[in-house]
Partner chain sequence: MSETSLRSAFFTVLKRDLTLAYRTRTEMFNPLLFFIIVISLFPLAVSPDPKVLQSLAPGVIWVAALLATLLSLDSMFRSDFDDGALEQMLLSVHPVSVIVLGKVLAHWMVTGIPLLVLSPLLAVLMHMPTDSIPALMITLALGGPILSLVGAIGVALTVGLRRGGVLLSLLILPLYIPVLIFAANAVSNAAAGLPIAGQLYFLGALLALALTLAPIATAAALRISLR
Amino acid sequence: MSLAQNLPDSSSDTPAKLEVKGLTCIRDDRVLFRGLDFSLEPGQALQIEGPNGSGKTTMLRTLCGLTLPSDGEILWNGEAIEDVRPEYMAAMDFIGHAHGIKKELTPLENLQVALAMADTNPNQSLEGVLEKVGLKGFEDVPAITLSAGQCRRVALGRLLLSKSILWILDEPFTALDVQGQAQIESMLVNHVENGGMVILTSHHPLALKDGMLKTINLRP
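Where the form is predicted on its own, the structure of this chain alone:
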């Protein structure tokens, strides 16, 4: 099944552009980043690198509208994200350091919850999603018994159910073994190559064609 089906049905007709202008964040009199400018369109990914404490997570939370910038603006299709919040939230999925899954539920049940709560892709089977993220055979195992890497796979599997075009991910490869990293990398690359957009913090290289990957290196 093609991962292109994850994207909104109207993705080819609906504009989707993220623009960041002069983005600045100052915390406790310390400048985390200043004057960042970039844009992202369908078929592109942005990889944010930098040492611990350089503001990578803060930058992602700012892009999601969860943290206010000290200066600058974030535009979705030419409009400030605070002015088009419902449209922006519908177009974006964010997965942070926390897995955001219910440990008392199984992976299958966690995906059932995601399916019930969001505008999801009905063409993806839940079992098929779990197989794509390397959890075949663990569908009915309580998440509390899973490893950190397996829980991460459950969380990232929600993306395959989503119709959102923009994925914002904080260290998506954390706790994953080599096989898991390869599976998730393939998932992200497929999303971008099929017209999706990805912003992630990671030092793990993505195998994208020239012109599809942008990078920003934050330095304290």
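Moving on from the form predicted on its own, kindly provide the form predicted in complex with the partner chain as a structure.
For this one, just the chain is written down, with no partner chains and no other molecules.
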């Protein structure tokens, strides 16, 4: 499977940088993480590790602006993400644990909706994307007839369509078979090597060169 064509639009000309300063999250009087500092630049991936309930998902939701941090700031190119919301939303793609694939729609319709939300012109056909994520022949069946792993493949197909530089992924390997995991991994490695940025929670080791992968361990 070749996925090298998914070059981010802006990686070469505009510098992109995500900075996090003193990020703190408190849920129900419980400190999930406190005073977290890190930065991420094109060509880098960040893997967040930690036991269940340590705040990995909360952290990803905070990073994409869905949840407000209790303290600290998240900067995109030096500006707070709330202030540059349209730019940040255009540069970022988030696939959460609930991946937002509508069961009543077909994979093709799901991707069409995602495309309209993202405001990009695809550089490849939607059918081509579905073929790449291993769903050839399933374009026009309702997603309810697909398995959990196949639904996740549709969601990951969104990444192939997007021209976002920053991918934020919550457990992207869940429900995928061995071959699917390998495909997604090569997709992620490709994205990073082409100047993209990836933040993910997973215990799956990524085959990236030294210096390209950062790790944060959230201990309770």
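Definition used throughout: the rigid core is the maximal C-alpha set that superposes within 1.5 Å between two forms. Positions refer to the first chain, counted from 1. What you see is a predicted model; the values in this text were computed from it and never measured.
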Cα displacement of Val113 between the two forms, once the rigid core is superposed (Å): 2.8
